[in-house]
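Just the one chain here, the form predicted on its own, laid out as structure tokens.
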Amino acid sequence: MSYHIIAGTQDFLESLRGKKASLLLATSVTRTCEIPNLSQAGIPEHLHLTPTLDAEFITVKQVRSLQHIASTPSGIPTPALITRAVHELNPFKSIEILDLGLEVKPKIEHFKIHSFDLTPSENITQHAHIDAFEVFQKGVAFAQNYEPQADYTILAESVPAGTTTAMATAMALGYEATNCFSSSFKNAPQSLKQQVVEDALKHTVSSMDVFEKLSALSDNMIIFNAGFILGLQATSHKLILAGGTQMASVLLVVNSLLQTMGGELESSKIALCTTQWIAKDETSNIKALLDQLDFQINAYAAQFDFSSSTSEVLKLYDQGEAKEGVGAGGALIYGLINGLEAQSIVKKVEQLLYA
């Protein structure tokens, strides 16, 4: 089996073994990253343009709104690199962009981008000033209006500082978040994490619901794919979430909507991929997440590593640096699952690299 199972059953993931999938990629910046050491998920001082940067790279195989790939200040590539390996090759049907809420925008013709005139949020330790309601709204209308162009979808994010805010959004909604929220760091600065989401909550007290707690301290992201979740649920199209914690706080949001607002949610046609190294982080604990939900999931990580590398930069990634992110976990189950060799993928992955 090309994957684990971290939640679920591999029915799933089964049923949809040698079909084609088109990929979203949902893209937006939140101040919160402009936090010194929290994130380090691109090149400091830019990284509002990590996912710009990284919209060009899965798309056009180059980025163009600066000179090189986002990287961490010790060298790692970004995830977008395993991405655009898969894509190279056994292609997503099709590739498209949400703009979320970006400081620049990509700078590519003929693919999709669907603009949504959202602007970046704000440093949740100060408040992140989002119409949480209208950005739920542009989801689920996005949804009901998704024409899918292949037989499932996966759907990524490319949020730097993003792991804060889903952290902050779960504490926020009452759930157990505490170390299980991982980090593009080895080292996670849990201190420095913990006491920005202290600062967060600040701006919340129980009495407000939930639309005016992810206003104060979500991001775009979370709350815009928590709609489209659920204003996919009308059709029968299958939906992967592709990512680590940050997915699993959107399935959160989704959680505390439907006991709030009622109804079920028929979970059998989801489910969130991820990577192994998220999988098997000692510092987070996706599983402990999704055990919070009401509703079943099924979770995979994709059995891929870089020990095979002749990369000591990509070998960083077997060590516990970056981890995930640019949907990395559902392409490489993507392709996988499509009769991709592992070591195929890494040497795709090298060449890009070293491009």
Second form
Protein chains: 2
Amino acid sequence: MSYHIIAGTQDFLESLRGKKASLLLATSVTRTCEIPNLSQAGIPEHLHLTPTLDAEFITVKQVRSLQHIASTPSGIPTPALITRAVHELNPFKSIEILDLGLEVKPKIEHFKIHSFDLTPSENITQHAHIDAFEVFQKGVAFAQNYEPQADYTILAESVPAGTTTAMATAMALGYEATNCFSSSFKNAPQSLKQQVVEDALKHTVSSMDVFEKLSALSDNMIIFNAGFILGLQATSHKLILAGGTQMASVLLVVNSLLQTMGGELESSKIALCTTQWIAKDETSNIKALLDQLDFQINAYAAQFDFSSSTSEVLKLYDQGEAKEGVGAGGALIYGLINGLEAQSIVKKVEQLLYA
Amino acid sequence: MSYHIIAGTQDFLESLRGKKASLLLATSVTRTCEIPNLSQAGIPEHLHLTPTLDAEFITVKQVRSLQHIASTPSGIPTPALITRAVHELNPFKSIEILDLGLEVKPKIEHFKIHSFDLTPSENITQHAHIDAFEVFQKGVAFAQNYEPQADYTILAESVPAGTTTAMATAMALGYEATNCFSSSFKNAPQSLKQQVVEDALKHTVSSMDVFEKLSALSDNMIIFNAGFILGLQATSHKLILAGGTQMASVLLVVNSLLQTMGGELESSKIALCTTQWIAKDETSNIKALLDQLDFQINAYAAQFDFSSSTSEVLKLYDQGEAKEGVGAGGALIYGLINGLEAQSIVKKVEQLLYA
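To complete the pair, please output the form predicted in complex with a further copy of the same chain; the form predicted on its own was given just before.
To see the whole picture, the full complex is given below, headed by that same chain.
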């Protein structure tokens, strides 16, 4: 096996072995990332640039909106390195960027950047001020007009502080989320995160409908992707959600919407793929989140770590820093089920890091 | 990077990463190749067979119209080996041959050989006797009816003595071409080449229009490809010109035609890809040719050499022999942006050479 099964069986993933995938990177900014010490997904004071830089790096291997590739204060490099490494060794058929509210547009040519007239959402402790129904509908519409470039699609995300908005989202919708959400930190700032989520939840009351709650404390990526998933159900196209607990939160939103609006999810068309740093994380619990879904879902974790690397900063991943993001887990699995050796991915990441 | 940027940015090429290409090989004979010692692209006295043999070798890995694969008197093997090696490791979606005036038709089945009722053009020192406007129109028409088999197309060439006709073409059109054109020889026979071009230029006067000049001293490949490029502009299909200074000359013809006929080239649909033997060649200057274009063009050189090879004849490439042809540079880049390691291409070329 080149992956671990978190939920379901291997059949879904095995049916994709040898097929080509397109990568969609859903990027957005929530001003929640401006809360000090909440996220280490990028450079402090410049976290809002992280999704822009990630988009630039995976497409053209350059960060053009800042001098250096996003790395954390402790020097942990972005998981975009992993996604780019796989793309160089076993390329995606295409990479397209979804601008779901960026501060700065990626400076790239010849790549589709889909714009949806969305602006960064506000700090959820103050109310996010999202028009959730509108964002959701844009996701549905995008799916309905989506013309696949490849056999299946891998949907990734880059949203700094996104695990906090994901946790607030899950809790507002009534799911058990305590100690379930991961963090870009090894030692997750759980008390800070908890406090932010508690402050955010004050803007919701249980009588609100799903969209009202999402408007207050979610983020554009989660809401849009829930719409995209449901919009894509009308087709036979297969989708991999490449991400950890944030993508689990997207599925929880889908679950709540189905409960409210009726309908079922044909979950044989969709799976979640993440890293084993998420799957084995002792400070979060993606399985517990997925277990709360009313539908069956296949979920997998890439069998990949940096134990064979000589790079000390990459080994920080194995100690629990960074963990996931920019589609790293999905990209790894895509590479591994298409014949790449983990060892060659490690080497390519090292090359990119020390180029 | 798996390539160097000669002009423009990496974005065009990065957007093709992971996509499949069809290869079109434009083949033609100019009797200019019968001038002794002007070209080493093949066997002396049999240079007119080289495009035929190249077409046979890249498609079916056999030279059927002669016993041995085209190699030079000093034993330098054809760059078709490189193109074939990439095709075996990361195949083109299709290979089609454009017969733009061959002496002998390739003996291959199941591959499309497009015929255009063209005969070899004459020695340019005597006047090439080409109906340039007709050849150009055939290129335009072919583009208009072109049904892409893949995501993009790589257009390659095999024309012995083609750098001489390319140089004559550029000079007749008024471009600065001194020391700009490469040669299949390491020590380019510049004085002979210069003399041939000077003799050819005697058949033109400045009052002639572009087509009259091309009729006198160009070759069918250059003229047809200029038409193909312009005809393809009506579509969104992306094209890579796989070649060195000959393909630069094609672009100069396009440039002159646009100056005369009006119109603009949407150069975001087109790029030139060559070898680094051309890009780094001290006896020619492809950059200086491209700089004379009125439009922006992306141009790249494959990061590939034979330094890791144990073959002495292959290492002659690194010393400046052969350099390019039969789409070698474009093929290398196609392989490298689809995950091939340079090392594996070297090994495959060695296998083909010593098979």
